[in-house]
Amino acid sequence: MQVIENKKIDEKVYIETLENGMKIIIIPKDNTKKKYIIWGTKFGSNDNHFIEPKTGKEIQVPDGVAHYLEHKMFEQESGVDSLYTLMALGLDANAYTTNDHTAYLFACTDNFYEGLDELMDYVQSPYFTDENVNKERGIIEQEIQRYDDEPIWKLYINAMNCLYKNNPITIDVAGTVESISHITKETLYSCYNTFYHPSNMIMCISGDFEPNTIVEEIKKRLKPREKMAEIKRIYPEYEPTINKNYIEKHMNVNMPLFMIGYRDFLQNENQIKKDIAIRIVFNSILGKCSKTYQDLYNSGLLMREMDCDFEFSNQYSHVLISGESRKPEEVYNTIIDKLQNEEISIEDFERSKKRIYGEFVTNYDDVEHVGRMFLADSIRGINSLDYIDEISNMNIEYVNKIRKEMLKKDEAILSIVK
């Protein structure tokens, strides 16, 4: 078993690889009586077009595959929903489809094997039907017209279409009325017999385990698969350019929402350095206690607190700035305007860093959250211990090089529902 070590902040997380090829991390917590557990697979939204490696047959599936594969894992030959079956345990059970993987997960302070027999038993037992799957048709298309209908997904899937014109993260993650009208059972089966093969999928466990004890667990409940070739996904070709610049939907809003967005060109700097300068960055320059959002705040084109994030996989990565105004087209020109010029000062450096650093910290305090961060950074084949180092490690010339050449006026975005 490897064991990864973090002395900074007392950390330690094992991790082990199992014969078929599933990983295993294990963050152990023993001044909690919390339990935490995820299983995540390799298989997303973007995932619609690979080499199906039984065959060696080419398979393009309909968007919103993943998601659908993930609502009818629940349902088992018996008439049982095992969703209620970890409820009526007293579990927070649940599951979510993202654009790069699918994840079933329950967090409990009692109950947790009786949890895992039933967790490992549906994820491992899937049952497909003509009837089944017409049923969860209908539910699937009124969840996608929500979707539509709410104004902050508008927004975000807009900014994708001005940032990218063929990337498949423009496209819903529960795909279209449409697209979902030809899934069929077939299709759900090939999709689990290539993306739920346990060589692709990991699963992060979080709290008062002993390691050793939790795998020889999960190993018994394991069911035999046999080997399978490397899944071989097929993907749009890199687009060197944005979209478009600009796009705006009318929708019933109070407030005009804006999201100002970035493509990352700098393929060849570390992803993590990256989302840490880019922290730093929206911090020190329009976060609460800066300058200019207390300038644009008390001048009454603010209206809350803005939203900062960096977005990325193996098929796109993004910087995106959200808020409200009653005037986002001008508090765009202020922002792109400062983002490109303005200085970070050694003060503002300091401080920022400090905070996301204890912000990081403070994360390895909740087993659901680090459970969570573990299976996403390691999807992306990602140490999730490596931010801290990364952190402590950031000097101001990284900050300014990335605020420069990442953040650039021409290749701005705007996304506005007014």
The other form holds:
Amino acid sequence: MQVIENKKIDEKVYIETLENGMKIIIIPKDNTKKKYIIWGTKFGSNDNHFIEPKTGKEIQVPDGVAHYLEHKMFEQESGVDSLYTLMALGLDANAYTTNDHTAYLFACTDNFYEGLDELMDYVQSPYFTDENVNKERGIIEQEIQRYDDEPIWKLYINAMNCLYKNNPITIDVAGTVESISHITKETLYSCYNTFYHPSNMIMCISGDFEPNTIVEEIKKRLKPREKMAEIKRIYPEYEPTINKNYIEKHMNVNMPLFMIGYRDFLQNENQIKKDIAIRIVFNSILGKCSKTYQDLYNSGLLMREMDCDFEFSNQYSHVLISGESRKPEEVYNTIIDKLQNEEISIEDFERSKKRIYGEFVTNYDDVEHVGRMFLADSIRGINSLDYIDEISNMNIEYVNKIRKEMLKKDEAILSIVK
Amino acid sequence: MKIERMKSNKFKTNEIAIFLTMPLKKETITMNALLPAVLRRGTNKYPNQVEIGKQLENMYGAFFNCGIDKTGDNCILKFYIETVCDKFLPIDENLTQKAMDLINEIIFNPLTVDEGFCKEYVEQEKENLKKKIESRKDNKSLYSLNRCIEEMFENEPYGIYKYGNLIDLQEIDEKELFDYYKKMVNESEIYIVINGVDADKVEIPDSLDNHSVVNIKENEPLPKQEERIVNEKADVTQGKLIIGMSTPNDNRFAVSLYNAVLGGGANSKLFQNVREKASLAYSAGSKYIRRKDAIFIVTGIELQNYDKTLKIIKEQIEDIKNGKVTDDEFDKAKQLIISSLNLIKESQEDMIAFNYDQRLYGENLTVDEYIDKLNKVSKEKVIEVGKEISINTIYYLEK
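Switch from the form predicted alone to the form predicted in complex with the partner chain and print that structure.
Okay, now the whole complex, with that chain kicking things off.
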């Protein structure tokens, strides 16, 4: 078993790759009663075009399959929904689908092993019939329509449509009413057999566990599967420019929403370092204590703090800054100007760096946060623990360089929902 | 003044809390509600929120919060600050001491102008508090529960709304508030608790010398009375039926279990019979306010179901009195309380709040001792206390 450690913050992480290729990451916490387990597969809404390892056939699946599959995994031959079984055990159970992964999870204090039995059973026992697949369609259609009416979601998808032309991230994770009409039992089985193979899956566990014992418990519950060759995913060509600068949508919101976006074209830079640099840039120039935020607040253009996200996978990478304002265009003009032209002072840099360091350390107290972070990072090939050292080693020159090279005024996009 | 150091290496952070406790009174509640909001705006050293914010960020993103609460007949102003443990910092620093100094600065060295608070801050926070009081009806569930409490404890301090009232608010100015503040600081009981691995390293500032002691009276149960019915109208789609009951003050562990059997969680009588079997309510449960010896049954129902719901609720209360509690119901209720008590240990804030409550009322139990006491309660005891529990107030918010 591989052990990685950060002595400064007193954290040890155990990683075991099983014979069947499944990766298990254990983050032991011996002083808490809370336990968290999350089991993810590298199959998200972006994985819609691939070569099936078993047949060698190129397959294009309808948009929204990963999410559809997530819904159907809970259905059991016995007729009892697994989500219900987990809840009846007093566990806080859930599942979700993103662009690059699907995950099944629960948190608990008691009944962990009973929960593990059920979780590992249902994720390994697909039961799709024409009837139960059809029955779900209406439920998912409603979910898609609900999202369509959601201003924040529209704001985001529109921003993606500005940043990219053909990238699958521009598609709703759940697909469209039209695309899911083509999903059948056969589609689901084909995707299940390909992507829910142990070699494509990662399990993260946090709580009071002895690493070797829990690995044995997991092995006991794994069903045998034939070895599988690597899945070849086919992605659209890299887009070297943004698609368009501006988009707006009228939805009758009380206060207009805005999202400013920048593509990250710095492909050769380390993602963790870029991520930290962007957090420092945002906190220094636009955070609660910054002069720009205070000015915007005092002039009534912002009512509360903005949010900043650096989202990335191996197919996309971008920065998003969002908020609410009665005059979003004015806020946009101020922000893109400040981000391009304001050198970060050493005082702001040091302060922001300390704040971010503190947040990362504090997060290690929460088993759910830790489990989720290690899964999401590991899907993208990142070791979460590296953040701590990279924050400590960050320097102001690098932060200003990333700011200048990534946050270029004429490459910014603006999405507005009015 | 009481100081408590709770040494623990469970968390990545230390937490300091300072509580100022005083009797709950109608004349002072509005000023008390306003004070934390004004104090957090600026100090003599950090005159505005940006300066306080920068100091918090410089302290590795320390987290500060404050607010007001009521416990029994006491009003408590609560201040918290949480910081990363010194040993996890990249460089040597006594961060916990800095946290102590900052929280002390915010509470005891506020920004003053001509023997008063800063006028601008007071006016802005009066406006914010006004909005808060005016919008209390927005959250219908919370509003209904609070209204039922107010009705049931009409003639007692506990019936006071903790954010005060608009008439008193209008009258407050920066000078009067500051005069009150000085008096309040002298007369309230100050409790300081430092939780975490660095608990021993913190020195308490000299300025924090205060000798006031709040005298806690043992809670007198409400006099027995006929059921009182209070109806209120509002623009609601869902009716809120809240039932206040008075409970005995001599066997609180049994009452706690009684409450769990009646309305704690998905296995409780209320949830099973009102929500699941009869499908009368969207939500059905109950809440035990130990320090006032009261249980509140809380339901959200369809408007036409008032009579039916009330009837089934009363049947549940009668059933317990008549001993109709299965071993399974009793065991699950016990399990539920014990696992929620165990969760207290997982949060510094909850630990601090639990210990403070224990000290304030002189019970001085640890969570484990508390669980032990609960564990010893028998089903028969629960049925016995059930016979002493009676409905006091029925509150209904309808269209």
